[in-house]
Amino acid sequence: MKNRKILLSENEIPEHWYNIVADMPNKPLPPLHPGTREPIGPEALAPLFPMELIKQEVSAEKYVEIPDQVRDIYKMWRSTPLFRAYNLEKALDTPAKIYYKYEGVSPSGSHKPNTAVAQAYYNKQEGVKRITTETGAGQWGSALSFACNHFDIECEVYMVKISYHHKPYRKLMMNTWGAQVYASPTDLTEAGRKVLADDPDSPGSLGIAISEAVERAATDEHTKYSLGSVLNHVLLHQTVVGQEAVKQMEMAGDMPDIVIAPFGGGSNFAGLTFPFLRLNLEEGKNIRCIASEPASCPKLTRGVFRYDFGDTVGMTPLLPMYTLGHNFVPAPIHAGGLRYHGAGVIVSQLLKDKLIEARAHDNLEVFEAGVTFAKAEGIIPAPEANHGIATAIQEALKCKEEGVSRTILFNMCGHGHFDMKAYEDYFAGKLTKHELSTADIEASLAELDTPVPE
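Structure block, one chain, which must be in the form predicted in complex with another copy of the chain:
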C-alpha cells in the first residue's frame, strides 16, 4: 500500500525563515510618504510595529533565525502534513501527480498562525501589552487571538460589522482564546465615531476596521498593530510552509513542476512558493509558481503595477504594487481573505519580472473545485483554498489532455468548518458568476493620482 502522507518530525521544523529579497534580481522599490511622496525609512513604521519586525520588513539577509519560543509554539501543530492526492488524481483520471500541503491542522484552521505567533513573540519581547488588528472573514483575527493568548498579550480585534453578525462562531473562537472582538465601526475610536455619525447603520468595511485598529495603536504607547498579509515580514514568516514542503517533496523522491497557492495579499502564496523559487533563482530550476486569485478581485491578472495606498482612506505609505486602485470594492464573495485591492510589494516585483504567474477563477468554478476535492480527499476546504484547488485541477486536466504527467503541488491553506454557509449558498444555487467589466476596473484605476514606478 502506498503512503498518502509525508510527515516530518518536530525537529525538522525549519530553524530559519527564508527572505527571498536576498535572491531577487530586482529588489523591491522603496515605500513613499503618503504626503510628501518621498521615499521613507523604517522609522516611519515605529509607532505601529515593534523594532524587530521593522528590521525584518527592510532586511536583505537571506535567512532570519526563528526564535526557540516561536518554534516551540509551532510544535503545537507543525510540521504540517504533505498529502499525495491519490483520490483526487483518480477522480480526475489524470496522469498528473498531485500533492498538497495541508495547513488546516493549526488550531485556528489555516496558515495564519505562522506569522501571528512570530508577531506576538516580538511584541512581547519589546514589552507591548496589547495588539490591535482588523479581521473580515475571521481567519486572521482567530490566528492572532490564539497567538496573543500564548504570550499573555491583550488582543483587540476590529471585526467588520457585517461579518461579526454573519460569522458568530469565528468571533466565539476568538473569545475562547481570550480576545476582545468589536463590531466595527465602534464608538471607541475617532475613525469609528466619524463613520457612525454619518451612518449609524454602517455595515463596516475592512478599510474602516483597519483605521480603527491603527488609531488605537497609534494613540497608546503600550499598544501595537498587527497585519496578517501583504507586508514583507508577514510573507517571511510564512516560508516555514514551503521549506517543509521542499523537504517533504524530496522525501517523496519527487519535485513539483508547478506550485500553486491562493492569492489575497500574498502571504499564503509566498509561504509555499518562495522556498521553491529559491531553487529557481539559486540552482536554475524551472518550477512554475502560479498565484490563484478570484476573478472578482483580479489585481494580478487585470490590475496595474503602480504606487498605491495599502488602505482605503489613504493613510498608509505608498507601496509599489499590482493594484486595482485603493477604492476598488470587490464583489462580496465568500473568500473574504482574498478581497484586497493590492498585492504585497515583493510578490508584485516578482510578477513584474515574470518570475511567477497568476490566474483568476470565477466564484462558481472554485466551489465546484472545492466540492470535487472534498469528495475525493475528505477535507472540506476554506473558500480561499478553493482557488488554489481550481488551478491545480485545471493543470491536472491539461496533463490529461496532453497525455503527459506533471507533478503539481498546491497549498491547501485551511479548512472550511467555519465557512459552511458558503457551501450552503453554493448548493442552493445562490452563487452567481461575477462579471467584472474592464470599464469598472478602468474607472477605479482612473482615480489614482499616485506615482508610476520607473
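With the form predicted in complex with another copy of the chain done, generate the form predicted on its own in the same format.
The next block holds one chain only.
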C-alpha cells in the first residue's frame, strides 16, 4: 500500500498559528461583562490570563508567530502522522478514501499539548507561579501538567468528579508531572461548596470545574487560569494540526471533500478544520467541515445562539455561543472532554453563518464506530475521538450507497489507553444512548437570563 503514513520533517512544522478571524465574513461578537452586560476590553481578562494570550484572544491578525521555545517542544512529537485508512475502507467496503490525522502520539496522548505548551510558555514569560485549570476526561489536565512541568510552574487541576473516578490513570499522569488534582465539585472553593450544598452527589461538569479554577486564580495574584478549549487563543494554537494536514494531503496528491472532528468546546474541531476552511474562504474551495458532538450534550445541533456564561456559577464574561444553558449538567458519558454546555465563539459564528456543519451521535453508536476502527486500523481511540469516527463512517457508507468516491479526513485526536473502563462498560452492555428529550433542553434553556445577540 502506498503512502499509508505521511510525515513532515521537523523543519516543516508550522512557524505560525493561523487566525481564522482575519478571513471570517462576519466577525465574532464581543464578550460582555457578567455584571454590567456591556462589552468588555482586554483589561477585563488581565486577572486570569497573561497579556500575550489576551492579545491573541482579541487579535484579527491572520498569522501569529510561534515562539522558538514552543516550537522546540513541539518537536518532541510533531509533526504527527497522517494515515490513509486502507483497512477501514476495506472493512466498510466503501469507494471513499479515508484519511486520519493522529494526535495520539503526543506525550499526553491527545491534541491538547499544542495549546498547553503555548499557554505555559506565555505564563512563564510573565512570571506566573501557578496555573489553575479544569479537565473533563483528563486529557487537558494531563497536557497542561506536562507543559507546566517543562516551565517549572505549579499546576492545580479541578477534574470533573465522574471522570476523576472513571479515569484514575489520567489523574496519576497529572500527578507524575507534578500537578495537584481535585475531584470537582470540591469544598475548596465557594463555587464548589455552593454546588455541593444543592446536590451533595453532583457528578460535576466542565462548567462547575471552570468556576472552581477561575475562582482560585481570581483570588490569588500569583496564579493565572488556563482553559483547554472554547477561547479564541486556544483554537488558534491548535491550528498546527490542520496546517500540517493540508501539507500532508498535498503530499498524498489528494485533498479532502469532507473534514471531520469531535466537538466539545471547539479546540479539536478548530485545530483540524480552520486551515481547510481558509481554503474555502480565501480560494473558493468547497470543503465540508463537520463537527461531531454527543447526543447527550448537543449544543450545536439542538442548542440556541445567545450570550451565556462559560462556567456554571457565572464568573466568566458572557460569550456569544451556541449553548444548552450554563446550568446544564450532561449525562455522565465516558467522553468527558465533550461534556460542555457551550461552544466556542468563533465556531458558533461559523455555524450561524452556515460555513460549517454539526452532527450528533448517541453513546452506543460512537463506541460501535470506535471498535470498528480499532479492529481495522489497530489503534484504540479515546471516547471523544469515537464521535469523529462515527461521522466519518456515516459519510463513507453514504458514498457506498450513492456509488461515489469522496475523500474524507478526520481527526483521530487521541488514543484510548486510559479509557478502557469505557470499553469494558460498552462490551458489558452497560452503556445507554443518553439522548436528551426536547423537554430537558427547553427546561435548561428556560433558566437563561442572558442577552440574546442582535
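If you're wondering where the values come from, they're calculated on a predicted model, not measured in any experiment. Positions refer to the first chain, counted from 1. In this text, rigid core is short for the largest set of C-alphas that superpose within 1.5 Å between two forms.
Peer 1: Taking 2 Å as the cut-off, check whether the CA of residue 301 shifts that much or more between the two forms after a rigid core fit.
Peer 2: Shift at residue 301: below 2 Å after core fit.
Peer 1: After fitting the rigid core, is the C-alpha of residue 102 off by 2 Å or more between the two forms?
Peer 2: Superposed on the core, residue 102 moves its C-alpha less than 2 Å between the two forms.
Peer 1: Please determine whether the C-alpha atom of residue 207 is displaced by 2 Å or more between the two forms following superposition on the rigid core.
Peer 2: Indeed, residue 207 is displaced by 2 Å or more.
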